[in-house]
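The chain below stands alone and is given in structure tokens; this is the form predicted on its own.
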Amino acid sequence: MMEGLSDICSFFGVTAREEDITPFGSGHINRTFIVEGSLRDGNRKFLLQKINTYVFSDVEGLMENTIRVTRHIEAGLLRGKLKRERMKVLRFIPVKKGGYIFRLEKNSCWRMMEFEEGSHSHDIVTNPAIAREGGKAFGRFLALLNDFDPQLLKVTLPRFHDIQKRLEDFYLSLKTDGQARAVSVEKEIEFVHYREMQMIRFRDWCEAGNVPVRVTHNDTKVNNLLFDKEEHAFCVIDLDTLMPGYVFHDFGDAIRTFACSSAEDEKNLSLTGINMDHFEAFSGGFIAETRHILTPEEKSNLVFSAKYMTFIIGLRFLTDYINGDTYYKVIHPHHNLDRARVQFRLLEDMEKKSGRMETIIESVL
């Protein structure tokens, strides 16, 4: 019988006391702990993480993707392909018996990685400088993987950003409605009805081969970056959602988080909208790193991708609310509904300001 987290650390060759292991981060999905311990080369810090196997059923495939991509990026950096002194990648600690996943039991999967001393992350974007650094970091990440064959990656979350799937899930939730919550979200349901066809058409256009399939991060929030003391973003983290995708998935998802003027669960929707200074800063940083690899079709649809991804995430929050909050962590009964309303309000503001957004993209291309 395992006694605690220190026992789990030992399977990675790390010696640590139970009192030196504390919760870390604010992620919705996995449970993460910071560990002060020792390995062969002395005392240092590590991150121990329990992977949510309800969300990620193919844990081995997830880690195979992660190791392949991080090794590719590291090799590119060593070749001087992208001369960025600060750019780093995650380094994982192997299990003593081999591999990178320790299974305590069937649904208890753990991994460990090095902790970057002096690093920190942000949960919110407080100024355009942070937004620009985020754009540069995620753009750099995409550029470093431009010559990596996306077909080498396993699809660990099938149809993750497929609007058709998300709509199917949504309508199933309305049909089932086990918590009798649908009656309270009639306005949100109408919001979805009004916009769903344009979102489906965009998905169909992408899948018709009009844009290239790339290796994409698929969860490009600001708290999935590490910053140094000078506030330079130097490492992309949380690579569990690495899969084949479109540039729109990464750019669009980043805009909805980097350029939102309010918290993700803000109740006062008058505070929610798109921060155009942050939009311009992120777009400038991202395009500076990717303009040499993006096709004309990709460049001309970046603005719509922000609307597409905002719609999808809002729809997912709404679906989870109707389902009784089975996917995202919540801290009160209406948490997912608050999140959905923020996304939909943000999308409305993007629709009003899309002309200005297009002008900004053209100016930085």
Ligand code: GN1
The other form holds:
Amino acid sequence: MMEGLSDICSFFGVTAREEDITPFGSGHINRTFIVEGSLRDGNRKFLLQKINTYVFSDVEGLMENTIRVTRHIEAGLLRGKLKRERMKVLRFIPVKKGGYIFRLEKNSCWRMMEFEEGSHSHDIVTNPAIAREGGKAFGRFLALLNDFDPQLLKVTLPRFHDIQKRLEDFYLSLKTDGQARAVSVEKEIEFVHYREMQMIRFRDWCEAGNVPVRVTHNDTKVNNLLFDKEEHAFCVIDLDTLMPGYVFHDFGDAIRTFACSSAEDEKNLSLTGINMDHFEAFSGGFIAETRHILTPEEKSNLVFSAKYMTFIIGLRFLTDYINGDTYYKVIHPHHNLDRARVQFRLLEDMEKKSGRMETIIESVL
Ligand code: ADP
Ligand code: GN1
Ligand code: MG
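Let me have the form predicted together with this ligand next, following on from the form predicted on its own.
Below, the chain from earlier opens the complete complex, with every other chain and molecule after it.
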């Protein structure tokens, strides 16, 4: 029976010994392994990923989106748009039998890609230069997809950043409360009640057609970007959530990690807040790359989008905590609650500093 990781690699034409395949990275969703092996042209490193089918039911649709978008970006690269910036796109290894997904069983779906040699990712941003690089890379990514019709993409995670849906999920979790955890999060529930209407109003305003639907990445956290040895951000990764969306999803979600002063799961909340230098650096990099494509309505709501996305991700962590940790990987029973608290503390700090954040955006526009 075929079930070792090296057997799975062989379906992609990659030869590797079991001991040369090691768990890698700190993503919350997929299972990732680094593989030292060989494919036709000699020894190389690859990344093998088991796609989380609990989260992604349409794995083929997800890969179709990814391949379409990476080809579009590569075409841009060939036209010289990116050479200047030394930017790269993920390169996937096809399955020998065809396609890019190897399905061992219904819920065992695998893909392989080239490991970007000499690359690393950050979980926390330690200086403004990294934040600026992040802003440029995610901004450029958005700008390169400006001429890609969002309707061509499958909506693999419907209403992914729709606060209405996330609130529905949250209230359902409270009603079910299967682990009797709701009683321990009364303060957080209060926090949500206090802000939900303003978030729904923002969502409704977007949905009313006030801003364009674009191709967005939808998961622009700092560890979804590869940096080289000189700390130049050169490759946007984790393309699973590529879907039609608003610029707010990418800018807001990025601020949540690029300008957060602590780890996403920091227990000591006095360390958590918005780092204004990082906010300025990320925004400056992002706007430099997107100034020409963003509408005035998009530009004037970037600060609120940081609050919206921080709220939504905090709410999702909290909901998963109440649900008994069924979605995100956790390493201890309070992990999701710790993460939710960090998001909510960060949001409170943004609320206090909104005026300064607006001034910064105006200065970089
Ligand atoms: P998840 O969906 O679980 O977040 P990712 O696709 O983000 O998985 O991969 C997890 C980690 O693996 C990333 O944070 C990054 O450090 C690393 N990684 C992903 N793709 C590559 C690649 N092509 N080359 C080098 N490292 C990579
Ligand atoms: C997940 O896969 P990863 O770790 O990059 C999640 C994002 C959240 C993020 C919070 C498909 O991202 O939406 O913002 O965790 N991805 C999915 O850290 O749900
Ligand atoms: Mg990731």
